[in-house]
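Below, in structure tokens: the form predicted on its own, a single chain.
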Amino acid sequence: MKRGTSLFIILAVAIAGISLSQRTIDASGAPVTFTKDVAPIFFSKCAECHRPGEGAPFSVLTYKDVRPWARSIRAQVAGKEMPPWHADPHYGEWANDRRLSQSEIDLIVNWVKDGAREGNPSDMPVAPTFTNGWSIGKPDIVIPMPETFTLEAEGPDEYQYFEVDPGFKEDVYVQMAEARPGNRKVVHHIIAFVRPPSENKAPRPKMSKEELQKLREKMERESPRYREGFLMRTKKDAPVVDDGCAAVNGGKINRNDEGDVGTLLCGYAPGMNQAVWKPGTVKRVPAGSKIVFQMHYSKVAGSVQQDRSSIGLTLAKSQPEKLVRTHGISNGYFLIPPGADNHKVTACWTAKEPIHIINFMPHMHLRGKAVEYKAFYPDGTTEILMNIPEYDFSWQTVYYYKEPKAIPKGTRIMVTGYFDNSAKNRYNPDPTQTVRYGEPTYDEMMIGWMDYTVDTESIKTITAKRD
């Protein structure tokens, strides 16, 4: 055989060799599919989201939906922006780990550059089932605001508040709970709040409109907000604090002057996955409770637009034993200064009785960069609970733990914040603006939200000390 001749024999084998590797296979040596290999982790990982009615902008539950994005899904899978997950793996386990396997990442990838086949119909599985409009199955209950709210088309973004009488007579327990935008074009967040009824309330003192007034305007000065049009902000003037867990520890700051809205029972927001609780684990809306609407709207420019949210309840099918309570570590006093890129600020909250942590949800706005939650042990060791290096404001996500972590009696929470007010930062409204607590998203907040549970309370022991 000629030389030439055996380089070119060699050549072709060692091409075909490159040509049959870049070829999706599976285990039995057939092309990787749609229908038999792909649909399958879609319908697991990414179809809570990607389905009709949902925000995502397509299904996944049909190849002829899939096949339009498959370079746009190869892009964001090898990239891991999809499916959203930014909490650090080394700390923490969490139950919604949406995050797909390498092996998964590699399968997805391979198909798109293979042409990404549909397969044989018959090998598709059976698409996951939803209720149409929510995520949590049909609920048992469903509470709308109580009218249409009409937004106007231009100005700055607006908090609304709508109270509504749900009408129970009895304690009710919430197993699911799920806030449901009306009109997406403009609804930011849905915070809904539960306000008890009031016991042994003190009477007011009568006061004249003159002397109310003055109250008012007393107030006003004296607190670090003030109101702009729907929206609460922060005075230039106020105190500065950004290392909220040594001015709590000082006495310099007790509280966070947000407002007694009422206990959180559930909420929506960009991402954010809906509150579900392991049986017997409730939140309870006692008898008499109003629901309390707080509404966050950005305004479409140019188009009056109306809105009518609700939310969900699944309650819960059996006796329930342990009583979900939701808190929020903030700081409300930073400042972070125009062009900083990585300003910190930190808040501090100290368990005073022996609690198993379900779930974290940090919050911060567009300058958001990084977010850490830390334990610090009585016995004076320490632990990082749940660390988000990126922090995505377009991702609101609830982290569950797989099993609820175990917090001892004085042990003190550190939630420290990181934000990037950089022109670095492309998210970033205005880097040469100084930048305070505040409601709209060109004002910042640093929140580290968590439900637990108290290891000494019981729904029994709550119910018999109300009795």
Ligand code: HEC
Contents of the next structure:
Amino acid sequence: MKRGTSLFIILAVAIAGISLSQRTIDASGAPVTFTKDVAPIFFSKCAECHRPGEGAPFSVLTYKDVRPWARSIRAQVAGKEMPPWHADPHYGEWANDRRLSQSEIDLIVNWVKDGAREGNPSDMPVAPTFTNGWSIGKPDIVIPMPETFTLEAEGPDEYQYFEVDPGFKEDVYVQMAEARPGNRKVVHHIIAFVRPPSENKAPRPKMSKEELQKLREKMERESPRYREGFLMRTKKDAPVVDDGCAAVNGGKINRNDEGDVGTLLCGYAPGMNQAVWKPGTVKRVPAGSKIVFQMHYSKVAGSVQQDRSSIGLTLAKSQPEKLVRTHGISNGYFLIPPGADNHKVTACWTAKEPIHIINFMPHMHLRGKAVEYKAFYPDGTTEILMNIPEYDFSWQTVYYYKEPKAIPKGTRIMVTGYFDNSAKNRYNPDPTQTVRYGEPTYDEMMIGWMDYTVDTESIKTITAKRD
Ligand code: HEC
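Please supply the coordinates for the form predicted in complex with heme C (HEC), as a counterpart to the form predicted on its own shown previously.
Every chain and every other molecule in the complex is listed next, the one we just looked at coming first.
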């Protein structure tokens, strides 16, 4: 959205909020209408998802598109199902907080009750503009998957990996990044990782086919993980660590088991917002890096589908100062018993330097019930940083701090997830299963992602060290 437009919307919403709360007529006695009162709210709070080409079922950009949905809008808005937002307002202040104010909710509800009138077309605010569907505007660089992928009509979900060499001769500093699915019917999620050149040069021992096969089998036998088709799963009899914080190495039995594929650059999942960092704070893609697409596909029964997804990058326009680092505080060894309705799993991470946290993105699957990030400060005090009392797998929201959160060196951050593997959980694919960590959505995950900057680090010192 252009800055002028958003400022206009903010002003319009503020004015509407003051003059119209609880009423179906405005201050001058005129009835509440779409063009004058409702559209500004929809443009600022709904259009991000409710516009042509996005995941939501209808567009809010015109009255004609909105009108047939009026009853549903009233129910969803009054019930606070829409806009989707799951962070407990008692903890943290979030820049992308999508919630409507009570006066906005009342206004929308009353507008529908009153017949969902259009009003004077000349009152209509300027619609937000989007560039070919990109939410970050026209990206400087678009990197598509190297090929179109064809997905068969039947069978379980698939994880597919595609590697692309974007040909970066120098380090690239990324200000905004967005992943866009090519085919929304089948793309469940995209995660784009950066694989720096240092990781590309792993020496490959010369081996015969037989030797290689033997080595693979040995690794599989000894690993707590195994591959099932295109999916990585944890063996049912792998060691169990529910309380990752009490365990050595944060519950990671062997770091390499976590399937590290490099630094996370950006992702797509329903409800996930694009990655936008403040000027001066950037993600770095080192020269010579490869971009790895991790694609999670869900099939459309009876129909062969194709996909070629892309990522778009907008580069820093000024000299960047701070590097964004991404870390997933995760536990890969929990075990959720069949029927358990509030199974607790923890994971911990300690800040070795003073840092500023930019955002959080908790990730669990269908049995995810609630999740919390809590800080244990070196002075003995504690603070809940973020609480999601009702986790919903449908919404992979990234929660951006209004102001980056200062975390002193030595602070331990604990992520606690609760899982509902009972029949009460209507999303539960099978309450009779013992559930472990794995890629398919019928397995579980427990990852507390976060972006942060290190206070003592500047891009100048990093570059100097390396050169
Ligand atoms: C982050 C993205 C996002 C935002 C923001 C958002 N929506 Fe939605 N909305 C969706 C998606 C996706 C669905 C479809 C959900 C589903 O199929 O389960 C949906 C569904 C709905 C539905 C239900 C349609 C039906 O099937 O009856 C209504 C009504 C709705 N949204 C209204 C709104 C309104 C009004 C706003 C703003 C005040 C809003 N939404 C903001 C993504 C969003």
